[in-house]
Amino acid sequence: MKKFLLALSVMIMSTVPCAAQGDITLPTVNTSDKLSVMDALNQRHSSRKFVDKKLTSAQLSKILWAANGTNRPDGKRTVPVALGVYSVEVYAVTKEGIYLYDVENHKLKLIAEGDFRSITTTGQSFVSKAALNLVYVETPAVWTNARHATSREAQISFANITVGAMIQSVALAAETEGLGNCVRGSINHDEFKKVAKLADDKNILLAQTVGYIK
């Protein structure tokens, strides 16, 4: 009797959806691979077809790097940033929750735990399936620390040019690792806002899906 109550407990735990651990110490990355830049960018396209397989903490740390990562000793990053000014924050979705990437400390800050990944979207069925969805998220009070003032329309612009460095980095990371992606402007800008505790001021700009393809 006590083995069949061990063996059921077991099946019932492996039933159970993983919860989020809370922060997430990411590993350094590894910047030496195999494929080439030309190779990965020969071979970037955008995927809609995702398995539900998470990814390894190897390449989980090394496509938030690529997005928004510093990669000199004076914290500069791997993207590039108007008058100074890093605007933009990226907020992870997985499985288990929604996280803030803390650049500094290379580590992912647990915001709300629970499968969220639905909300990154107004619809797309394959974004459920997907193990991550980047949120890129601009801040408007970090400008007060430009150089020199600026108009919030040129500030919005700013925003966009960096977004676009980073939804090209993760991409070709992503190649490197045989992972797919796909930027989206469908997402569900209310709920996510609600969810992930954003404040009013901040503007959601785009989304992007990570994960194995089929």
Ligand SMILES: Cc1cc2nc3c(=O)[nH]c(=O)nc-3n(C[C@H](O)[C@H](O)[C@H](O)COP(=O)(O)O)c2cc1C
Contents of the next structure:
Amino acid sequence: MKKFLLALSVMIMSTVPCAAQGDITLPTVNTSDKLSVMDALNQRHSSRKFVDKKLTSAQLSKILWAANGTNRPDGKRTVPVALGVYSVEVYAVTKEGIYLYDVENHKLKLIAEGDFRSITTTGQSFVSKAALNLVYVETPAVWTNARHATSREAQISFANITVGAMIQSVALAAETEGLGNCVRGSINHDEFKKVAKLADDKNILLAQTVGYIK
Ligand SMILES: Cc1cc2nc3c(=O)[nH]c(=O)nc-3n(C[C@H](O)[C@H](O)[C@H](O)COP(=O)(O)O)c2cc1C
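Switching forms now, from the form predicted alone to the form predicted together with the ligand, please provide the structure.
Every component of the complex follows; first up is the chain already shown.
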């Protein structure tokens, strides 16, 4: 009975909308889906009409894990990187706030409380309606520990290649949940940098909207 109640509470926790304040502990990702990878690829497309409806914590977990989650005991992830250097961080912008995806702990760390979805765009109105906007940010400082010296040009190129993998992972994961997505280069860089308290050396590379389709 005790076990049943515990299992029931875990199920309920993963289907209710996420808490409004503080860090968000994401539930363990569910990697079993009815939709095949090939079907998800067949359905992938950009959506630009969304409804303002929160994702469940299970959906948030799935999207963030697809973008940059750990999928092996050695800490390697769902996306490939050059020279083993993970130089791209993922920020999650929801109605509640701006969060940094803490990969090791599979958690969203609150950076700024409030609805800042509109500052992840330069004017596309659907962005403010969708539940989630991901912002992919390069962190050049991590290259100091790389096993080979690399030019700055190569580092940026490597980061962009990883972001390419991230956006496709997210697009496919979104399809498995019946959610829409749109990759976006149009980002208000200055505002986002300020509000998300990004260090000067960090570079915003791309954004991606995810949410329920109208
Ligand atoms: C690097 C990149 C930047 C993009 N920027 C935007 C954008 O700022 N706004 C937007 O609505 N779509 C943007 N898109 C989405 C493309 O417009 C879209 O993928 C393209 O029209 C093909 O349509 P599909 O994704 O439905 O196949 C971007 C796509 C990529 C890969």
